[in-house]
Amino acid sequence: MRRSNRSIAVPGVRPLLVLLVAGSVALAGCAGAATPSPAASAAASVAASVAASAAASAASSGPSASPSAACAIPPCDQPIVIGVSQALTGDKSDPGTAIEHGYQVWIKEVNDAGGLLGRKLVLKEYDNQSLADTAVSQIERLVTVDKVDLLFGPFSSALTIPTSAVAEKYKMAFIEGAGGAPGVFQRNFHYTFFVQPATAEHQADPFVAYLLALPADQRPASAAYPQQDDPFVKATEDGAQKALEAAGIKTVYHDVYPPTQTDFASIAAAVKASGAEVVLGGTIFNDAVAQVQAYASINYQPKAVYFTSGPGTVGAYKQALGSKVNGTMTGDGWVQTSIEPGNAKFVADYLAMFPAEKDIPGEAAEGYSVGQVLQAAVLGTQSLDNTKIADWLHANSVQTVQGNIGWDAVGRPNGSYLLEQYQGGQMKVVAPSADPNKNADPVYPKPKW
């Protein structure tokens, strides 16, 4: 098995070590060189970009989250190490990808900053190219043979629920910005903290409480739930078709499909032959492109259409289906206009690290709230012993781009999702109306296809 392990400095900053896996390491020394990844050129994609990275200012309801300059906490002469098992290559690559890319510039903004507790920050990283035995191992991994100081959450319950046990097992505080399926929480854990503002079965509940409030003449009177075997998905799915059959919308389609799925057109066939009037769509990301363009080829023009996942990752979903994003909905905690404070230095500072993107990914948010999280956290405890973390988070919130979180007693965040809109090409958020974020109405029906 084969190892990247690169050191690479960054002018003004002690050097980033970004160490890559693709593929399952070993748990106990998987020791010197392997054969080449076949995410080679992906895991070098982000290794690059990785070392630019070094780290950022985090706003936070407790203590001032603004580094310190003199180093407050042994050994000095050391950076503080974090660790995370991603998403980079597989199924999930896209947005695991996109919530890597905030870690780095909330490293880099802490970084040029003088650090954190006066520490450079290093990020530790694998790939486990979307698979979960293979992010267990790795989170195993950096807690037992790496010994980081700190963990990041992976992207997605699916990966979220398996690591977040390892991380219980070994005390360590686990903050994620994708896994808020119930499955994350049913265990009671104490070390893991959702960051996004709401979990998953509310995440369409804007979407859902704005199609109850049409007026009964344009209220649908049907929907089709073609869905991705996920656990976020499945309860995002589930919570919207409860409460919109509760309401009298009936359900006359209801489907779930593997992760493997690439072929659309028969569930696409069947969703039209239901004579679904909305879709409420539970995807990670290809497969919400997929669904668009198979419902397109054949002329199916709902109402309404939600994904789950997919939207928010904003560059390579407009760049897959062009104007097609018209009208689409998703729920999430951040767009890129978003007045929250903090968030128009975040903006700048990404759009300065990936000057080839001009639409930032939801996902980006969500990885750069982690490290607000986390920064706050450490400044409030002036601590980097993980138990005191996790008291501190549980008794606190934390401001963050994608506004004021706080957790109860097992790492629910305790807010309500946005209900965003692409429309002319741009992500909208219309509703709540009462949210100082709403920047548009909902355009109902949606344009076609």
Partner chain sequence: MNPQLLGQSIVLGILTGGVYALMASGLTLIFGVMRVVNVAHAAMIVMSAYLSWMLYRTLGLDPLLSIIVLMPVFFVLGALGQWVVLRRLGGRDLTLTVLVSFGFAIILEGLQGSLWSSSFQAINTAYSLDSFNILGIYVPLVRLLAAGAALALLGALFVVLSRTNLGRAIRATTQDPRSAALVGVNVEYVTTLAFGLGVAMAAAGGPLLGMLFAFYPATHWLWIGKLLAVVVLGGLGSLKGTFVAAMILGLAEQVATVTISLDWAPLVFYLFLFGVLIVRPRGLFGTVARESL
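Positions refer to the first chain, counted from 1. Treat the numbers as computed from the prediction; the structure is a model and nothing was measured. Compared with the form predicted together with its partner chain:
For the motion between the two forms, which is treated as two rigid parts shifting against each other, P75 and A204 do not share a part.
Output block for the form predicted together with its partner chain, input the form predicted on its own:
Here we give the lone chain, stripped of any partners or molecules.
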């Protein structure tokens, strides 16, 4: 049974007892005071007036937000609280923060349009420092102490895997934008949903298809796979390597370096010595930059270069490499110029909210899509019942800024990625040809570094 009144000012007896026992009496007061978040109470006071004006503003909002006029699920004077344990500091803080920005944009849009089911949205958010232990404790806290209504997932598969088990235990829908490694899905969870167009092993599919469609005299004969030891990368690289080998493109270099590798001079020398015509770099971000620099500094000029991620973080990538970005390819679920319904609004609202940024990180779109998916499910079920929401998501697909996404029985999405290439310093969508977002033809062989 969910406790409905969230702003109890007196700490409960049990938390007090625990803390007493734990020998930190002084803390008990703080803990009790901290439980009802100030944001929640502040939001509660304005919720009623917002609900009243919701009908007026609903018409101006996005297509999916329209039936939010009247409060359907009591308590109407309380906001709907969404719990998040996010990697806001620590080694995953950059993508973690970007996703969080996506959540913020979505929440602001929904609240400006009168809320969800007539109630305001509030994010109850903790920083897990990119640590799995802390993330698990925080999900426990969000569910059992804060008693949030809904949950969002954290950044990266490594944090999603342990936290999704907690959500599954409590039967809370766990909609997440950044845990796409195969391990996320191998435990057959019912409540986990990955909000990207496809899972990791299909990320490079458009690139492979493009290479294999080249005329025989242009087709590369050999490929190199220098890759970081990372679950997401491994799934992508293995998928691509298998497909290319099956088509007769020889593997002349394959090696795995640890995430901590910072020195790429010897790697570049070895890749060059292998004579590979195409490089499929299994990269995260920094290593993509470092690989380009190392290749350029020894004058290695492959015909095509694909990185699993890195180039998609447009601003930072361009800042690090300048004109050397041209020609590199990557796969992505979203581009800023996407013509998907709702994307223009997302881009405009994001840039208004974060005016210092020019290039929106892909992770922000992932976070925003997570919100869109949740919104669709809540509206579809007219309920905050997490089991109903999960069942609904298994049966339906949702239009997001990353395209239309549906899920299989274990939460794997069923769409496909885009192939992108830097041309003239701009990120262009060059494949698949049938995709309406395609806005340029691939350049092959790529220009020299």
